[in-house]
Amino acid sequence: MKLWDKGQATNAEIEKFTVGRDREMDIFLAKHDILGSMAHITMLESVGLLEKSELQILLRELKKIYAIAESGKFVIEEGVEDVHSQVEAMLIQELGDIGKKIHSGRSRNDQVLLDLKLFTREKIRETVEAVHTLFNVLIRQSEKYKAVLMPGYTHLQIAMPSSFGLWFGAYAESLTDDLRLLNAAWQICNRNPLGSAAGYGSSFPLNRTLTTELLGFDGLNYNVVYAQMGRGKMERNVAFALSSIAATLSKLAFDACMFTSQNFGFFKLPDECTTGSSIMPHKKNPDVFELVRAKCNKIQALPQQITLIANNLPSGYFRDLQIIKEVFIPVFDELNDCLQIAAYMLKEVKINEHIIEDRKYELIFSVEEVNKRALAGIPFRDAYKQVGIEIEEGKFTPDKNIAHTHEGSIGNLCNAEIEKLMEDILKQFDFSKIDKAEKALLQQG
């Protein structure tokens, strides 16, 4: 079945190509294009397109449908394009003439836009839910081992003093911008598209603002125009955030390798989270965090990936932009698995609690030998020298007490003011207003 479809058989090849890989990305679009029919027609009904008997039929039929969806079992079958086409075939083959009205005043244009919308919306919402787990993760270890001291670097040789609780909450910290990047992402992903039709509204008196509010979004795309516009814009958006979490991922996972070698030993991995060699017995390697770390280097390339093929598109509806569906919507499940088995792996680690006892770390504590005679009175920039000095004649003794007190320092990490940060961005994310959208949405009927 095809939505266009005049009597005119298409060339094969040609079909083949056109549709591509719409039927297995789609599957993934399909319990939100329900969704968005049930809030399309309820609106239908609402101006005088429907009769109030033929919505409640429709909608319970698509209640029937959503729940094959929700079961995993929807097919879409073969010959039919996409998503739109199956669930309308679905309706007018179980209910006739009647399942024919659904698509008044709607384009497959702004259908593919209200879907991915809503897909992107509960998407974000798994992404932000394993970003809280890991950040949890990293705050507990922070404070676990907070007065535990690792050597700092700069040029990856040894600076000053840090410690296990800077390093974790570090990253736990990181995490709070990287949210505060996606929630941007997620209020221009939480707005309305549907009635923009092709791009350029329709002679139907559509109600937008009830579709908006059935579905729970915040607000209307409300030029029909720059709806259509938004494809392509929301997804590299969201993408730039997401990509802003797996650098972050990225980062820590080039840590964690580095710090369990043997040249490090920071900290350990237990055995049952590490691989073997099929030559070197007595390998143990970090392949979790090295996939971590590739995956992670991949997705950081998806914002690239979207804007070249968007980037150079004038106004209106392209097919180019159906070719982005097979790059964003897998991006999802493959951040969050990272997210997920990184919480646990840094859950699992073993500390090393001895690292600075090692002599080869004495020089880290230089600066604080200068800073203490710079408060005894002597100028910062004769201190430094006097403890240059001693260094290079080997007389450096240095002392490991030390006494950070300042905001974000190692006496002094604020973890709870990074919670605290996070709980106020946590906030911004207002799921519940969906939730009893959707939920009453699917009541109806």
The other form holds:
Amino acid sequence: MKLWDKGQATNAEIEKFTVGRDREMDIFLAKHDILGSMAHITMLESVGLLEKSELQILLRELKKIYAIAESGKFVIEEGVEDVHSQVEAMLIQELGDIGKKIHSGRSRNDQVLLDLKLFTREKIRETVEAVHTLFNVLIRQSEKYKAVLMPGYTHLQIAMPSSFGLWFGAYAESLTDDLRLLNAAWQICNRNPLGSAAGYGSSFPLNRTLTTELLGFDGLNYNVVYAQMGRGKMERNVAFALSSIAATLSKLAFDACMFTSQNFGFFKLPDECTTGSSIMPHKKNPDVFELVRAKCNKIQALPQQITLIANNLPSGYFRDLQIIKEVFIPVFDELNDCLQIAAYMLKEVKINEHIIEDRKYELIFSVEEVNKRALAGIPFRDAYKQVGIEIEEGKFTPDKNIAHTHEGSIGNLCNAEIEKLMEDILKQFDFSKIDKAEKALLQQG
Ligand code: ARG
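Since we've got the form predicted on its own here, give me the form predicted together with arginine (ARG) too.
What follows is the entire complex, opening with the chain shown before.
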């Protein structure tokens, strides 16, 4: 059954090709599609397009379908194109003519726009929670090891003293900026496209403000042509924010792989967090971090993938947009897996508290010595030369008692300030408003 069936059969090959992976993808949208329908019909009744009694019957049936979707038993049957068709078919099968009234004033084009936004809101929330958990682990480790020095590198050459406190804290702060981007994407996502219909609105007297409130959106995409232009744009912007988180994680993963190498030896992973080799009996490999690195590098291709799929499309709906779902929908779980496993690994990691005592790191204290002399009145350039010559002549002896006091340095990590940054950003995601709206919608009928 096609929603657009007018009595002529579609070629089976054409059907298979155009439906593609939509049945598989749309399962993830089912709950949201049903919720969107509940808001839509509540609005239809309010403007006189449905009787109160019809609304009650439809809401009750939709609630049943919602429960099926929540239990994971929702299926899109063979021959049914997508989730929108499936829900309408189920209503018509159960309710007959009343079911046929639900689609007044909307199109699958604004339905899928809406479903994707509701889905993305839920997934952004999971991402924010997973980022927050990792952030807390990083801050805790940073505080725990703030007094433990480790070598810092530039060009992968030993450079200056760093600390485990600095290293953990750096990735915590990086996540605060990533969430800032995600919040911008969230705001783009959290506006209601419903009522834009096929992309040009409707001659029915729709109340779009009402559906906006019912679904807990911050506002609406006013212009109906723009609402449709948001397909692909919302996904691309969210993908950019996710890719920023992924970039933080892949850099962290590379550091972690390097630091566990025997040639560095800064970290040790407990045995149960490593994997072995089929031939080398001694191996304890950091495969988890290698996979996090690769998965997160792959995620950084997503904005480009979406850009290219939707590239050069004029305004208005095109079937091209359907393909974005295949790359966009799975990304959240992929990234969240990486965030969760990274948090677990970093909690378990054993650091080498004596790494700085190794003689090969003595020269990283050269700048400390130069600065000490400059503070004593020798011009910086002269002090630099003196120490340089002492190093060349093998006469340099480091003083490892260092005092860094400025903001964000070894001796003054500003972790409390970084935690405050995180707190402030988290407040900008108003998940409770959505919870309240969605709960109220489900309690209707
Ligand atoms: N599966 C379609 C998509 O994801 C749903 C919208 C279909 N609209 C249409 N005009 N063919 O884009």
